[in-house]
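The data below hold one chain only, encoded as structure tokens and taken in the form predicted alone.
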Amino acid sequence: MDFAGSHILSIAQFERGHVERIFSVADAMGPYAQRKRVTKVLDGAILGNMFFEPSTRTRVSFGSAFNLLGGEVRETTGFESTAIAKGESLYDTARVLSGYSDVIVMRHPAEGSVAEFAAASRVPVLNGGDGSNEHPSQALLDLYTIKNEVAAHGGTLDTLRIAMLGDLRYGRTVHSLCKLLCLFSRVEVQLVSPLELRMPAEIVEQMRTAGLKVVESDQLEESIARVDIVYSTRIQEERFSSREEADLYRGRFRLNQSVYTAHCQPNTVIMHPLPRDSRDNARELDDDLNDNPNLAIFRQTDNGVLVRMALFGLVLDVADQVEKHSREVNWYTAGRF
């Protein structure tokens, strides 16, 4: 794969080379993200960030990403507020907003919508969640989360446990963390979820062709006693017919410090893609837990900058003339990270 010019939409692009590098420039974005330094290596170019559906993370740190790497975002956020709404095709839509902008991130409700509409564009596309079918971005940054996370203990990426909770029919977070995992060896996962909002089959599949362990269960003590990861998801209720439907599964599976302490080892880490639903029937990941230094759920965010920023650098082949445009920040910062 040459990331220059290409779009990045599925999993399935990568290689464990790709991963490896994504990561190593993600690294180097560390003193842009932290605000030590600020760089214009993208000044003039321009973000299209088209969100047809809810996000506050995905679309404000891709924004931020391309800001802090010198460029300017226009954003476009749900339908009511585009020609779609008067019947406008995605392949028309995408001919015109690709040539007001250098690289596109959408996101849309619609599964494989992204790479219909990057078929008609002129200029790269990110996808930044279709459906509940993937969102390539965030597989990687959970990765890269989950990478230094385990590093810090001794543990690689390639003799990881972890076990996944909740909404895996229609966590798209998931069904990415899992096909990305399968390039890895003596992966152990634990799928713990209702029998109705397993895993889909496919994926399943998929993981123990590639060579990993997989246990799917409906048991949460259990599933957690063990690993070095506990990756909470929340129910995807925008995916469900109805809310009453989703409250039929809404807090079966809650983590709190008490299951923690008394199941979980003491360097287990908590991850959850976020938003976590703290609602009072819900409470996948309850605030109890925000004091616990396992709690990794707001370095997954910070992350998610510096791999957003590696996916701009890579794809408009910026990545190694970040430094060469590169200052000191005149403004004060002392103590953000």
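Compare with the form predicted alone: the form predicted in complex with a further copy of the same chain:
One chain, no partners, no other molecules: that is all that follows.
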């Protein structure tokens, strides 16, 4: 795959070299995302940010990433009012909308819809999430965060040990992350979930075929004892027959500071795709972790901007021109990160 002009639809597109290239460009985006410098490399370009399903953080993250490269954003949110709702085909929608911008990010509730849209688009399309199918920029930002966090303690993706907790059956983000980890054959994965919410067998099989060591368990404490990363996810009430049963499971997979201190090695990094639930009995990551420097959940969302800047830079083929179009910041930025 040559990035220039390509659609980014699925992590299955990527070989290891592609991922390393994205991460290298993301690194170079740091000074701009952190407002040490301003770049205008995409000044005059337009992003069509089409969210046919609501999302605040992914939508704003993509939009800000494009603005940070100097481009403009035209945005559509919601579904009821669109031509699609009046019976228009995705083919027509794509032919029309791709005449209005230089690149499109699309989220849509139906699996496969973004790929169908991309096939008819005249400009590159980035998948912002199509139902339970794919959300490639989330998987990339997770892996990018893992790489950076373990590097801070001298580790690499090649020697990674990671535990994933919670609803591994329905969680789109952990599925995508597992597939992406298959590019790194020496990774060790602990999958920790209620029996009812185990990781789909074909994904476990795919990891084992790729050479990864995978252990499944429903015991939290032992699973998080010797890992670099604990990746926690939501356990949703609606997956169980009663709220009481859900509460029981949530209680068993909850991480807080005392569990962390008792069972994790020092420097074990905590991640989560967010949002985390803050309601009583529904928390999977307690607030008392907020001051733990190894809580990386907000570094994840910050990294999302870098990774999305990198994707835009690569598909629009300006990744190497960013610095050339840059200058200093002239407004207040102290205390930003």
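Positions refer to the first chain, counted from 1. In this text the structure is predicted, and so the values were computed from the model without any measurement. C-alpha atoms forming the largest set that superposes within 1.5 Å between two forms make up the rigid core.
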query	finding
F66 C-alpha moves between the two forms by 2 Å or more, core aligned	no
Core-superposed comparison between the two forms, P31 Cα displacement 2 Å or beyond	no
